[in-house]
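Next up is one chain by itself, shown in structure tokens, the form predicted alone.
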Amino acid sequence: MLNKQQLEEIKGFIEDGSKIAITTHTNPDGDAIGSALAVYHYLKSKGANVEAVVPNSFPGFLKWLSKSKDLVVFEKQAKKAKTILAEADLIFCLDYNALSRVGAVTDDLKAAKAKKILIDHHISPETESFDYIISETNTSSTGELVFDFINAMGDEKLIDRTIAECLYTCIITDTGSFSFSCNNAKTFEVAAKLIEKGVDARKIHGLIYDTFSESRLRLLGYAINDRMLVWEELKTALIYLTKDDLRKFNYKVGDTEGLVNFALSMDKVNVAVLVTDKDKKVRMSFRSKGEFSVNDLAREHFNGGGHRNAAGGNMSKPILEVVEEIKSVLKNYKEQLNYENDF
């Protein structure tokens, strides 16, 4: 956490009428938008001027989030985001540990001359871009982080019931509802406290994971059934989804959320892999079940990282050739996937 002068100086920031600026990583997620609505709330509450930027489009499936539709989306609005960006005073980083993972933003996030705040839990983060840094890695999402620094800006009595949404929506779909990541006591007492200010934990489930549209449905049910790929002497289990495969099934940001988790739950598998055919690049989801690192995975031969259990990566090839190229580098770690989980 930040000491007392660094709190001092971002109190400084937020009550002078400095401007200040959100940014999330990439294709975000629940986490992101999450932690970003709940600083945004937060800020504004304090009288605050703040806006905040997002690279791209998010799944329509967090949208009912308070003020989802005052997040600027880069790829729709350029020309604002870029002048919120070169007009800041000071920049909120959140739930990424490396300006490269902001994507289309990267470059203008370099370029902008503000104070820059990282708040996240992945592994690596590259401190020397950051001027503040609240990096934790054992714990459930870079929202229970934003629930912490709240609390160490000795506000607390600020987390009314939008803000406390914002993030109970971080925890549970970083946790894939208190189902991973999650082995931490203080994950579950923050929980209880957001509850407390007003929380309804079955209707945002309800919110979250049960507002499939039929398409949806009918993509998973054809990734299983048709794209799945099951490695059994590397205890792998690999989907893939072709751009054709996506238009068949009407794709929509956040339809193959969550999707990699069900490779991932057969007994005999240890890592799962999702590969999609989109935006220009393939791009590699991967999760894992106890020690193997598909952190360490992705660093090291997809162009990506995250945490030791879920990591993203991305390669400019044929989709085809991606999926024989992670075979064949998972061969190099037969001997490590080969383990019995204890669960």
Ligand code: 5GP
The other form holds:
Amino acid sequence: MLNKQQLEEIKGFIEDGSKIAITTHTNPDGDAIGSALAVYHYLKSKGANVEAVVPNSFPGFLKWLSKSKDLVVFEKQAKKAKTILAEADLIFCLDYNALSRVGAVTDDLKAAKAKKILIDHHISPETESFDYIISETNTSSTGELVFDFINAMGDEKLIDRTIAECLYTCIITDTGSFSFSCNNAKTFEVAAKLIEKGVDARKIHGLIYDTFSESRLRLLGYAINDRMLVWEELKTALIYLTKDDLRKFNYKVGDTEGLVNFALSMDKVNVAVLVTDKDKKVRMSFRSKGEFSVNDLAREHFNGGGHRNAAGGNMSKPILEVVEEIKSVLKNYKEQLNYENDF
Ligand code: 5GP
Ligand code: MN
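Please supply the corresponding structure for the form predicted in complex with ligand 5GP (the preceding block corresponds to the form predicted alone).
Every chain and every other molecule in the complex is listed next, the one we just looked at coming first.
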């Protein structure tokens, strides 16, 4: 956590009317959007002059979060977003560890004169890029760290139901509804406090996980049935989706969220990969069980990173070549991949 002096400096920015911006990573997920909106509501409740910028669109299942319409999407409102960043005195950098993770926003973030505060839980933060750093890699989510930050500011009482719903969303989406990255009492204590603040756990779970469109569910079935390769000797399962596949199932942002976990759910699999041809680049999502670090794999071979058991990467090659490349890289890890499933 920040020291007393640093927390006083942050209070100064909030109280003297300085311009504050909030940013998060590209392809924002529940933790990114939840923590950005939690900080947004918190700072507004303190009377701060604050705006939040996200690099690109976010999944429909997060749109129920209060004030999600206030988020300035850089991809759609570049001029407004650029002005916010250029004029900011303090920028919150949430749920990412390196300036390059904000995609289209990177150049403006680098050029910004503002002081930067990092709140994040990813491995190997780029410390030189930030003035204030809250980086805990053994925490469930950035949302949990935002909870700690608000407490350290002496403001737990300002966490109302709205902020609590944002933070609860962070925790459940980054832990697969309390199934990983949360094997500690503290995460559950924070969740309990959020429930005390008025969170309806059943309702939030429903809003996030039980709001599929028919085409999203059919895409899931197709991906598992027709597009999953299983390489038993590598204890790996890989699902790939081409541009045509996505078009055919009327793909919307967020529709492949969680898909990679189905591939990981097989007993004989230690690593799962989802490869999608969504944007200009081919995107990869990696997941592992136990000791094999997909963070190292993504960092060393696929221009990415993340956490030990969940990471992402990208490549500029035709999708089937990317699939072949993943297989040939994994062949070099054959021994490391062949451990007993240790849950
Ligand atoms: P996902 O597979 O859900 O997109 O991402 C899994 C985890 O890896 C998330 O914590 C995400 O922030 C991180 N991640 C995803 N893509 C990248 C990437 O290209 N670079 C880095 N450093 N981290 C990534
Ligand atoms: Mn996160």
